[in-house]
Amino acid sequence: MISGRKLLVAALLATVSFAASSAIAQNAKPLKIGLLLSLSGPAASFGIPERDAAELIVAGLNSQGGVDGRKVELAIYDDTTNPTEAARGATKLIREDGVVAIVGASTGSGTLAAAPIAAREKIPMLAPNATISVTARESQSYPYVFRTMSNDLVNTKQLYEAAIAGGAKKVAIFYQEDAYGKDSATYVKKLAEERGAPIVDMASAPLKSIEVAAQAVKLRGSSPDAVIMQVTAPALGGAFVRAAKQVGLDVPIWGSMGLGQKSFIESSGAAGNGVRLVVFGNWDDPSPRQAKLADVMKAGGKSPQGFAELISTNGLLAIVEAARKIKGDITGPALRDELEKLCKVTTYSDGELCYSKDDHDGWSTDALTTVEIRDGAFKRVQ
Amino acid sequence: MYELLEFSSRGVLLGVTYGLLAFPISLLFIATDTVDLAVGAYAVLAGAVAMFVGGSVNPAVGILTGILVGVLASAAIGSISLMLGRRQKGDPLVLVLASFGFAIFLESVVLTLFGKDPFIRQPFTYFWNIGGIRISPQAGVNVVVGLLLIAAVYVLLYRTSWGRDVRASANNERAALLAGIPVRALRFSAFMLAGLLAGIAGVLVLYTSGMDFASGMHLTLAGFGAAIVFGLHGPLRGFFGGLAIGVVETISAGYANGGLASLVPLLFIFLVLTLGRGGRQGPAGVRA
């Protein structure tokens, strides 16, 4: 039986903690993390998963208490998929809102036009984008932006990597004529030279052709023992690859990141069989740690899409983990220097985090994965 | 040697598909001396169609309900066409820029109904060898579809009066009104033609190389460069431009390089226009 001295101390107790733990909530503002995402327009299929991926981890984090006792509030601002909008967007989520760092924007040219006015306010972008320019030294903003998934030419490079990893020597490439498609295209000929083996042929097409057989005609011709496309466009990049097909240019087909998506299998159809792609993010196939995610999306009533969804929650877990370093007030500056000292940090997506003075990047190689299209799926290869 | 061979015979069959874009818009112009923007827009409403009711109900039913889709549409245009031959007196130009509206909203139905992923299909899994040269068994499709269009559109305008009419009433309206020529009527049908001959097309397209949503205005411009590069006046110059076309695109895609490639054949339209006869004889309605 319990004294009733003892039930007093109890009481007691239990009414000075509950006290101390209130006071902690009560002084802990809230941490305000700006969304400036693309929710509408061309970019509306990258925005809305980024933003639902990220309200559910948000969630999540404060169903357990949020971040050292602060709750977690999102601001939310569509950008349209306009670059003006964006920072427009930049400028309401910092002074209206008060947020003290920004996930966004769902494009590289949004970020670059939202960028300069989070810099001047001092306050971090986290920029979901591979777009090399997004994190240029020379820029005026680089000191307070900071990217969330692994660059265009990281990518590109691992891509030409593993195109040559099985033994291939002479590589040839197929590209699409715009900025995107003409640079990557130049900078794995580059690479290839730096190698010794220089790219045996090249073959572009425009972005809305639909056929593309003489392309596929004229690579044939050099006997290359792999393909690699620089290609984002899924109708062109299936084009292509039924071109192959019909022409017997029978060699491995290495295709872009931004083919990694369900529409490019369906429009390569069974020519398609065995193309391999360098991907961020495969939800037909999920390593471990992206089925973690995909666990907490199918809880809140969503299926993750692609990979939007683990490059907004890398930005917005890793101003989580900066705003736990910080002892006293949470500011731009504050989470910024923080950011900064991040390494090491894991979060859903394959490989670590690791930013540094010199490096906003932070994504490298080990985020990627190689995938296989196999029976109308993407299945990772070991 | 062997390889221009196939660039050549490529080339063929890739404009085979510019030439019966090529139809229905040398087709209005004899009929209606206009020019309609929207003909790629029905071929990419027809093929839109034709992939989600043959996917799920059978791919025939899904294959007219396409081409009917698209006559529909062209019907659509027909009717303004009418409405604003009687208020603007027949500008052509009107008729143009309320076409090439008509081409954006039929983008966006497109979008909002069927989405934004490419639209395709592939029957045929194996391919013909012809010579040393793979090819699938749907370009012969391609070719014969376009020879019995081109024989069809051939005896319409040339052996039959509906033809003759068509003809008279584009050569001189107010003559073939004089002679009791239904030339109202007869613009309209000839708009419901031209939808089903850009209906037929964009199946052909669906089945061959496939398109998304925004492919219309590509199309309407590939059927544009056929018809015009040895004259608007024939619907058979136009299938014949649609070829010239094809060839000139796979020989520069096989031996140009890069964004030069995309050029040649637009060059070579130039040229023809600014060199060649093409275009420039006789009023619309006379012999193919």
Contents of the next structure:
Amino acid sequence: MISGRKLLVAALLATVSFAASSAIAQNAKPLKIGLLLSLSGPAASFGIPERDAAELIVAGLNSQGGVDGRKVELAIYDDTTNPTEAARGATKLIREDGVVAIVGASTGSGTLAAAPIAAREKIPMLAPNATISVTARESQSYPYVFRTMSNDLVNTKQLYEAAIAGGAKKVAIFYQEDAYGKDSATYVKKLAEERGAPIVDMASAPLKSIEVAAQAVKLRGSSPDAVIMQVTAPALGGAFVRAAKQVGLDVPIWGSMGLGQKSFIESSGAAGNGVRLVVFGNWDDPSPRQAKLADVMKAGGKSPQGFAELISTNGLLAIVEAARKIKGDITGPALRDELEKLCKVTTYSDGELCYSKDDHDGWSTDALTTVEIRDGAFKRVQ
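Switch from the form predicted together with its partner chain to the form predicted on its own and print that structure.
The text that comes after this line covers the one chain and nothing more.
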């Protein structure tokens, strides 16, 4: 039989142990995560909602105790949609702010510029963009770069197949002059050649362009049955759609998922009616998971703008889930190792996150939806 004295000692030890555990949790080193995003420049329509959603998710996590007692802290850097600035930002976030992982950059070009720095410093980058070369296995940066959405190898093929299924036999391409545009345009051309139906013409413009009538005229001259836009900047996409209408390029236009934003609808105006896209989420007709994120955004005073909110929170939640599996210090290499084991993880996006040693892309076609612009909204195409 246990004496009263022994019971008292046991109770005191339990109290001390609990107090010590609480103190350790409260004093635990914060989990510092970097956001390397385009908060200004042509890709700000991605970067700003990416930041807003991440901040709201972190506020929610911290209100519930953080990550196993660790408070989550964000260090934010605006790369101004400039690859050189993205590289500079990665260096600052790692060496000065002490982050253990980075969500970014908003653009593929920014990620490709920053990734070698992150890899050298052994800090995982969770890239919220579809640029094909970002997760290329032959890249020296590959071990430390993960994608927070489906690869454009998946997205572009789905887009091309949808255009062909709509009856197009001769396809032209309009693309933006950066890593994303060039990679995806080259891949569409490869898909077309495999089908024995080469692309009839291609035209391009810098990311910041708003005068693209000459490109629309050039494509009109090749008499395509459809045009695929490999463009992510809403202003550029909207400019091309309006120019196509003005010069009589009256064929179906298909847009890449980067244009699945309200700002693209606004930029296109009436000319945007009928444009179809393959998108990673649709706020005008959200899935149940997306609706939950919309509730979080609205409760925080923000209105969802596009799929940017989904892909930044995908990266953030992947880091958090990996961090929870680490016993002891949370370091870049430890996070990288756990990220490669993450699978069947549910986020606010459709589909499931699943990384492996041989696949850092995470999502597939089950996260994609085909939509059409009608009456100022994205309507799901069955």
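This one's a predicted model, so the numbers in the text were calculated from it and none came from an experiment. Positions refer to the first chain, counted from 1.
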Listed options 152, 220, 182, 233; the one at the hinge of the rigid motion between these two forms is 152
